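Below you'll find only one chain, the form predicted alone, shown as structure tokens.
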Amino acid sequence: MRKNFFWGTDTSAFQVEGAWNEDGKGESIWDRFCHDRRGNKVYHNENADVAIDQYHRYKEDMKLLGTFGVNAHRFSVAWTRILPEGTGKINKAGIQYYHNLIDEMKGYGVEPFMTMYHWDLPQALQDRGGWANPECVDWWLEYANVLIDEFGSKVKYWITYNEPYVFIFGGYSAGHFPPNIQCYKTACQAGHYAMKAHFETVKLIHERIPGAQVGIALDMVPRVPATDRKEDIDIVPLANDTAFYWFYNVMATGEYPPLAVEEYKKRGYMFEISDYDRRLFKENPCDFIGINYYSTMAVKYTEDEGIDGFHYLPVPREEKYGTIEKDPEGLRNILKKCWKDTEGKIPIIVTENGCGGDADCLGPDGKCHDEYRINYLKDHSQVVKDCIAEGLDIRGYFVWSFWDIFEWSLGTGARYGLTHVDYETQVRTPKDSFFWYKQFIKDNTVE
């Protein structure tokens, strides 16, 4: 592999920190979601009040990470630790925590990749309309300026959002994630405000932090036809453009995908795009596009309007590793698509790749034997190596996740970590995949 390639791992604040109401932290929409047990929203009514307690154990965790061999780690900042009400008063204890975390990371030679937002909007801002309120752009930029003021001298790599499709359409259309709103038109408008905030932030970081690199981590679940029926094949482009390609296309080309725009206009979902918005999107491309990839999704045509009112319905694929469906060729296809769509002008980082199992446990020998995860990572990391050999400018590969962590609505029911965590004792135990990835990095690092 080329020099300066990032072999990394990921986490997010809500999923690891715990200490949900300590040291001045405010309430997030995910705190509220987990504490509201109506409808059994989270597996076994669990919450992330403690998670893996990284807020108190960050030194122990960074030591394990630092001696592992990765040269980068992606983490997120909890907006509510910085600005408990979303705007206004700054929480100095929260600021200090992230200074400490970053300093520990860098002390082990690990490059910090800061995700500014990983789904945990302050509840105080959701009470004012959240991402569906046009004022969210100003709220966001206030928050962004605080992060730049505090961490601009320490962090070179910035990621505005993790998976905007999930927190926008999962929260405002499907409604299965907070804020639990089911209105496709509202989701489209909220997504546009989020995109404006993103591009304003790219511009802002470039102005304020010389040499900084800023991107986004996009959830990519490419749709493929469920059968060789013509109607299933023909519906795939619309299924892609009205789902995970919606935000991707803006990053790759500066415009929303035309096929989806046409469909949204027919349905009355489309929003106003000003000339300023168009210039903002075109003139402030990312320094890199992050691809979060786990698998593809099959879709079939349905005459009765399926998901979100469109004539397609996601259906399960057959072959799986753990709880994640396997399709390494899907990763190859999306990497090549991204490279082609950006005309090779925007580098790519695989910001998430991994698989979760619901049966990862310590055996009689005190170890966790997760061969299925090793096989999954072998297949997908090989695709990355192949694409680099073909000339694609891919600059990093990050495994989700270094630890077993709180997996949103799945709670502790799905374990994605290279490191097993006993949620009762908080004891960390490296899995077989931990040792495999450690050796893999060593074997593929150019001195």
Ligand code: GCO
The other form holds:
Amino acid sequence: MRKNFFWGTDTSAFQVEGAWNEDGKGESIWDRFCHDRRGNKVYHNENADVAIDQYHRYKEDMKLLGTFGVNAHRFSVAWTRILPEGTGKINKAGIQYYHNLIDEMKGYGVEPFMTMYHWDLPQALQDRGGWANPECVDWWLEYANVLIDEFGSKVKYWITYNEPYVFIFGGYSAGHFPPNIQCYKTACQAGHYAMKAHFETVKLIHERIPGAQVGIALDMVPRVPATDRKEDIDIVPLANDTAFYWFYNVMATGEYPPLAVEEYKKRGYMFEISDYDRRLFKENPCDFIGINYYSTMAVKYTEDEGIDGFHYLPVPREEKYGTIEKDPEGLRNILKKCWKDTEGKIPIIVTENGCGGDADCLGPDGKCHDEYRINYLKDHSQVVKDCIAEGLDIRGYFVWSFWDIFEWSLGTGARYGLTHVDYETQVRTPKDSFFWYKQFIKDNTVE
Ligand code: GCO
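Rather than the form predicted alone that you just supplied, could I have the structure of the form predicted together with the ligand?
Every chain and every other molecule in the complex is listed next, the one we just looked at coming first.
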């Protein structure tokens, strides 16, 4: 391994903080989504009003994290704690919480990686059209400037968005996530506004915080052919370009993937890309590309509509780690693809990697023997080490997550943590994987 390699963990505000309406925090679209119990959209109709109560327990949690051995931790800021209505009035108590959190982790020598946005848009902005309103670029930059004003002197690693494909296409075309809109054309336009805001932010942070590193955390679920039949192989390129490669390509090359652009033109989904936009995208590449990887999706051709009308369907695999399909080679392939597409010019960080299970419970011995998670982490961290040995400039590896936390529409039904959380008592109990990763970091840290 290289010196200064980041062995980290991550969380997001909505999934850990709770205190959903405390100290001046405004309502987010995920608060609204969970409270709106129509259609049973969240496991057992749960919500994250308390989550793992990290808003109140951050000192205890940062102590467990800080004495564990990670040298970096990625967290997100709740926009509604900073600007409760999304724009305008600033909430000092919310800002103070993140100062306290950052100071705690830095006190243990843990480098903060700040995700500016992890899906929890202010409801007040959704009421004004959300990401589909072109004004969202201005709203975003107002928010970004407050974060830079407050945290620019403490935070060196900035991540604009977590998984734009999820909050844009999951929210505006598939509609299974808030704001639950089902219009592919709207999703494409909203995604472009979000991309404009991202690149303006890269430019802004470089101007305002010399030496800061700005990136993005991209969800990558590469589609791979389920069989070696020609039709299953032939659908994969368009399946990828219209899914996770849509925003990935913009980050890696400054342009949307051509196959999908052609298809979207045919379907009337395409939006205007001004000369200014093209220059903005090309001239402000990320300082690192974050890859959130869990597994690939094996797909087969279908005459029917299939996913998003692109004639492919998932083919579940038998072999799994918990609930995550088994494909560590998929991580190797996407890391090498990214390195090739960027011509080795943009460092990579594995910003999320981990697996979840719905059976992570404490046994009669009071322990959680999550062997499947240790096997998952062994296999995937080895892929990262192999890629570095082959010359890829990979700067970090972050395990999702340090704690069991609220898993969006799966709520408390899926546990991804190295640390078990009893949601009734809030007692934290390290799992076997906690001790494995702790030792793994020791064995793989170059002083
Ligand atoms: C994601 C999100 C995380 C999830 C994690 C487990 O990648 O979906 O970034 O918030 O909780 O991936 O699904």
